[in-house]
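Taking the form predicted on its own, here's one chain by itself in structure tokens.
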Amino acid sequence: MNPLSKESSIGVIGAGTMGAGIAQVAATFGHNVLLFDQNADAIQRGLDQTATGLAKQVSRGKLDELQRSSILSRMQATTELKALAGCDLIIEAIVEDLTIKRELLAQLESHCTASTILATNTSSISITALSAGMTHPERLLGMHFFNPAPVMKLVEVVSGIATDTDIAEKVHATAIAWGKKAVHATSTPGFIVNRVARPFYAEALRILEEGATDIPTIDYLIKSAGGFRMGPFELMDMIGHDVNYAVTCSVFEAYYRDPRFLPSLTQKALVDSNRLGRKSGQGFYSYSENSVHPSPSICEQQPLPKKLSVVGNLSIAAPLLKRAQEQGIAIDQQPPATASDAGYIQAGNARLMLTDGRFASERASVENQPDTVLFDLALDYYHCSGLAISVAGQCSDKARNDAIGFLQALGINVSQVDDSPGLVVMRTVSMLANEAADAVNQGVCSAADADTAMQSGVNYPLGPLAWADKIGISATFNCLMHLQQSYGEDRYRPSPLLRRMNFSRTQFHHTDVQESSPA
């Protein structure tokens, strides 16, 4: 499909921070835009706002003084609704109120040709709910940007339940035209990026609600081992705990109360106590000025144990071997007992093995094994500066200082986090790549469009399914299982489509067969 031609005219109606940001991406690619506004001096500051933000890159070298003018020259304002009219493209961007947005939509019809195709910049409000009453709801899709429209890649392309495909196609190829990564996706809550997210909050409130580690190193193991660029308090911080609290409960209500979204009574005491994040100078840091941000806590340095095997495959974490290797380290290789055990390294007294999901104890206890110390997960292990451990209560100090004197002479921060099942990366990615599967599975989206767009809205260090791939389906779906048995709780199940993929041992970006067998 062919996106809109550069002689498209662009209508966009709001002008606050999206609403700009929208027209000036538009204009930026060639096409003549009209930013509608009720309030003229709403109109003048968006407008100021984008040349102020054009300035900024002719000063940083990215654009030149003439191709700003030109972007300037493109973006006229109007205060009359009407003036529409001929638009091709019609992108609203106002409040997030279903009632005052289904206003809108009756008066764009009533001004427009039924040729002219309305979008919606919404983040929540179903497209389906926005189309009804409309005379021609095959023309109303979701056209959903992210903050700040300019920067930010991801374009959510959303229809609804009467949104025409070839109009869909259409947006989707003229969103690729305009420089951003667009994924298509059906009308349901939270879309793609606003419901796939939801557990990287989640797990980290649990975690701490447990009591297992303390909320700045939570943080630091999810980006020092994890890759991704703040931590889950740092980033709803940033959000707003009130815009963020609120999105969650919008998606729980939504989705008929499953517990997988279910909200966060630690988020909420802050909402009620004005602890908003960042704009508030209090959540879950301290943003007054001098505040400093409390450090993680990390093991103090142990020895070096003087045995050190390995026995079978480590999987997803050989590449510890090879820093090992490269740190001079020598380490006997062994092969398992049976061809299904798990890979561990044996350090000292310590068994240390990834974690599948379960309370190091019961490992310990249904493996006979009591010095057992699990580690996490990490995104690469042969980069990563820190990582979680938890350790069996059947373990002995001996082996827990072995365990991480090992570490740590890899050159690796640990921190010691209380027995919990996944630790904290491991379960964090592991519900992520359950919540896209689910997602899949329902016909929200694709494989390959939920990972682009977790990567490209919030900028997920590898898509969660694509993650799922490369630490083994059946590894996925067992610590999923195993979380769901450590629990009791209908929030860790296995989606459909995991369980399926882990039983034929296909992976959701290529048919290879794994290497490990199914549960």
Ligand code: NAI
Given for the second form:
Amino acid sequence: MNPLSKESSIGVIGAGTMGAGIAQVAATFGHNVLLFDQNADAIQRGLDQTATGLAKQVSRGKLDELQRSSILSRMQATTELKALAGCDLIIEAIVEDLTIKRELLAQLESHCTASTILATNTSSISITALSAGMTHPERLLGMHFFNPAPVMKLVEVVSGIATDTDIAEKVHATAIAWGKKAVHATSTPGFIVNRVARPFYAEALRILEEGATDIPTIDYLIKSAGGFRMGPFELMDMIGHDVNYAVTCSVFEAYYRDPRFLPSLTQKALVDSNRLGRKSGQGFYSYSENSVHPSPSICEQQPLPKKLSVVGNLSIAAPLLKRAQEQGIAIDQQPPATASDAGYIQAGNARLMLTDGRFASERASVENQPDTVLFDLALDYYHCSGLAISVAGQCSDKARNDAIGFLQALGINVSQVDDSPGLVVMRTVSMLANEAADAVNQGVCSAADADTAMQSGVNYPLGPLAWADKIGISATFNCLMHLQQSYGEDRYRPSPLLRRMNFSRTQFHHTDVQESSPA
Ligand code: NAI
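Could you present the same protein in the form predicted in complex with the named molecule, rather than the form predicted on its own shown above?
Then the entire complex follows, led off by the chain already shown.
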């Protein structure tokens, strides 16, 4: 499908944070853009916001003066809604209110011809609900930009029940022509990003509420082992707890209180006490002048144990061995007792294994190995600077220290968290993958679009489904089954798609048969 041509004119309604940014994106591509707001001051502020943003780009050498002035010259403002009648595509970015948006759409339909495409930047209102009562509901769709629109790459193109597929394809192609990563989504609560991202916050809050470790340590592990740019608490503080909590509540209610999306009392307490994060000077962290954020808990230095061996295949964690080799640390390789045994590192007295979503104490008991120490998932075991471990209740101090000493000898900062299922990163990533898998299973989006959305919309280091492929579908599924058993909660139920893929031994991004056997 061809995108709208440069000659097509674009209308943008609402000159606030998002509208001004979207107008800039369209004008930068070469469209003439007409910006409407009911408030003339808002239009001026919007145009000023754009002029300041473009001037910054010139000072950074990303744009020259001629480009800056021609972008601005393509942006015109109006306080007359009917002036938008001749536009080919109109994107509304007004207040997030179903009734007000519906009224606006009705007015637009009275001014525009049937061929005008109408898009909404809503982040939470159903496109299907917005289209009710429209004369031509097939021309309405979501065009969900992320803030700041000129910078963030993602646009979710959201189709309601009546949206014309060709129109969705045209808008998708247009967003790509504007330099964006566009993904298709059906209109379901949270679309892709605001739904799939929920466990990033929810699991961190649960780990905190269970007292498994503290806020700076969770943030540290998510960044240093998980490879995310920001920790969940830092990010919630940046977004604002009022906004983040409201999105969680709205998704929770919209999915008829599915426990997967259960809001957190800890976050509610922050909202109730007006500790909204950076904007109020206090959230999980303090942002007052001279405030210093607390440090993560890192284990004290322990000696490298003398006897080291690897039994079986460490699968995704195998790069730890390469890391050891490069440090001149000799490790014996031994075959597993049975082919199905999970690989482990025998570090002195410790049996050091990747978490599979069970408590370390449970594994120690089931496998009759009291000196069991589990380590967490890392995005990249070869480069990670930090890693969590958990220690079975039965484990000796000597074995704990042996496990820590081994990982420290590889140059890794070790944080011991309480014996909790799935530690920090494995649990978070498994739940992100589970949510993305369910979105795919329910026809909300494709696997490729789920991953693109999370990488381009919220800067995840890897798409959650590509990550599940990397961990192994069976290992991801297994982790979720164990989380569900450990907590006895429906919240952790694995997506039927992961269950099916576990048995069919398929992957999200290619159909090769996996090496590991089904759980
Ligand atoms: P904003 O409050 O910065 O701007 C809204 C603008 O719409 C204001 O200038 C206001 O004067 C104008 N307006 C309100 N009612 C109007 C009407 N009936 N007719 C014409 N103009 C009207 O809001 P913001 O943040 O730009 O959000 C706009 C939309 O974008 C909302 O639907 C929001 O959910 C969505 N969104 C917001 C994001 C964000 O991070 N702020 C991210 C993605 C989507």
